[in-house]
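Just the one chain here, the form predicted alone, laid out as structure tokens.
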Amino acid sequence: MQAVILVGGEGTRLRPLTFGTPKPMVPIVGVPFLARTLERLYEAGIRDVILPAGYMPQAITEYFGDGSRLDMKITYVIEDEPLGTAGAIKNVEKHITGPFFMMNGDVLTSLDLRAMIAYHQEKGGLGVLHLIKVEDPSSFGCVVHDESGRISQFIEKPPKGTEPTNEINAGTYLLDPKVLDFIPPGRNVSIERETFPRILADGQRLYAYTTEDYWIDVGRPEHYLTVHRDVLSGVMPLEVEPGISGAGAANADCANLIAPVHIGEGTMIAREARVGPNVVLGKNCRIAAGAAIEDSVLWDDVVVEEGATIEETIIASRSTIGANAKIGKGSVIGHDARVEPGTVAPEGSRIGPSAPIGAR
């Protein structure tokens, strides 16, 4: 069994974070998101992974190498131009040797991959699609199927109130290699809009695998923060201890740590700071006296100076938040940025290194 993980996107919704880090390498509690996906594959017994990459591929290849460090085999195929979800797997066709998982690179889920394999072996057909139920399916691709699970129709983003089902495509597929015969080579092709409907029109069988597993698209800043709250609370099961956790927790002298908080190795927090709840601090951060951080994720080497206030914010590596600055909810601060002392950044600010916000 193999897996193809789509990691070629530019992550535009996460900018400015993804100006310096490709989306698959954005950390989830200090570990690259792609590494979290590879962990799940390893647990399911899958060791052969193909990565169609396009945007900043060197960051991925340098971190994972050939996969031997993880006891896996990783094959990279670099796209010169975006090929879409189906075009990407057609482009790696020569590396596919049998049934394979296809996974969107921006989905975090607790899906049991072994159970999905067993389901595919039971049903047969050309593939199985993981579905989940949502309250409002109008923003997603709805999938209609019968009681046996056989899919009959795909409806992309139906107008609200017209949805025939609340079951949506969750972005993990287990496919027979014959699916590749339905994908034209050399152009951008969507598997959801073009390939899957073409397979149904040909009379071939695709099956739905609907579960109640945890599922979220981490490609939006607000979802990225939600993921961390869910991991810290245990809603999304990852190997993160409850309460005050992380390699840096033992050295935290802060008198006002409000659980849950995860602290990376080498991070120093002044005793007079206030940190938490729902805060993740990367490695080697420095949090000064009087600073207050809540519901936020800070990557490595972030400096927060005296009296700064941060709430519901993502801060990329090596950035500095000046003394007494106030960062509004929903803000995203890119790599190597400096927010000057006394700054009042409004809610939803996007701050990058090329355009620091000065005092107001």
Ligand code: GDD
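Think of the rigid core as the biggest set of C-alphas that the two forms share within 1.5 Å after superposition. Positions refer to the first chain, counted from 1. As the structure is a prediction and not an experimental result, all values here were calculated from the model. First, how it differs from the form predicted together with the ligand.
- When the rigid core is held fixed, the Cα atom of Phe140 travels 2 angstroms or more between the two forms.
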Contents of the next structure:
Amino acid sequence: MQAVILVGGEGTRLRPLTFGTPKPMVPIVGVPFLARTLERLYEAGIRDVILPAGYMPQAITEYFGDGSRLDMKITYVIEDEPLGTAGAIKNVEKHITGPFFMMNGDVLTSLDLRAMIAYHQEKGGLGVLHLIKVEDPSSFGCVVHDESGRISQFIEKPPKGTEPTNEINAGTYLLDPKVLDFIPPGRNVSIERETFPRILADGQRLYAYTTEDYWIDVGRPEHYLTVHRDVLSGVMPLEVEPGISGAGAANADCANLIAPVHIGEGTMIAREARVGPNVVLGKNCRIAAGAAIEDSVLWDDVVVEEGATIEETIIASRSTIGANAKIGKGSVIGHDARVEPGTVAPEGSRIGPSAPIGAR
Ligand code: GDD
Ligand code: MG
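Next, give the form predicted together with the ligand, keeping in mind that what was shown is the form predicted alone.
All chains and molecules follow, beginning with the one already shown.
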């Protein structure tokens, strides 16, 4: 079986992080997000992966290459212009040889892919869509189905209060290649708004596969922090040890670390700094005396100077937070930023580059 993972989105809601790193390469506890998805496919026996990319594709191709390092085969198809979620799979049609998984490239889930294959074999039809129940369905695609699982309606991002169901499209589909016949070539097409409704209007069957798995779309800063909290606490199982973990933990003096904390290789934390709980530090970071960091994720080579305080914030690689700066909750700091000493950044600040770094 093959999998097509959509990795061409611009990651606008994660800016300015995505001005320097495309969304699939955003790290989840130090490992690019896409590698986490590929691991899951590998575990399900899927080795043949097609990546429709477009935004900063070099970062993806350089890291994963032809996939042989992971014992997989990866084929890249680069879009000159974004083709949308269905246009992107139409554009890779010539590589598709049979039923295939199609996945949004920004979803982290514990979904059992093999069980989904079995469900598809049992139900037939043109495809199965993984659904999840959420409290606020308005920012997702609502999917209505009957008791047999047969889908009758898609409503993408309905206004709050008008949602017909709390079951939403969780961004993993198992599709028959016949679905490709419903997508016009050569233009931007949305699978959620155009193709799925068209398949239903044609009288074809699509089935819902609703599960209670761990599931999150990491495409928003608050969700990105939630994922890290969930991985550190073990709610989302990834190979992260409980407590104080990571290759850099051995050098750390635990007195001022409040678990859970994950410390990347080469990172140094001054004894008088307070770090945790729910903090992930990348590789080669420097945390000076008197600094305090909680509920935050710092990427690689970040410097936090004396007395700086950071709460519920994401900081991309090579940035420096000057002495005694205070970074308010919900802030996002992009690559190579320099926050001057003494700065008070209000809650929800966005600091860093204002356009993509390097060519698209
Ligand atoms: N190749 C390619 N080309 N990929 C794209 C394009 C494109 O033009 N546009 C978006 N993508 C990729 C994104 O990178 C992401 O991995 C995925 O397609 C979905 O796009 P998002 O922009 O993240 O969509 P969303 O989160 O607002 O909504 C989608 O996901 C929800 C679940 O997280 C929809 O599928 C909803 O129905 C669904 O509920
Ligand atoms: Mg998304």
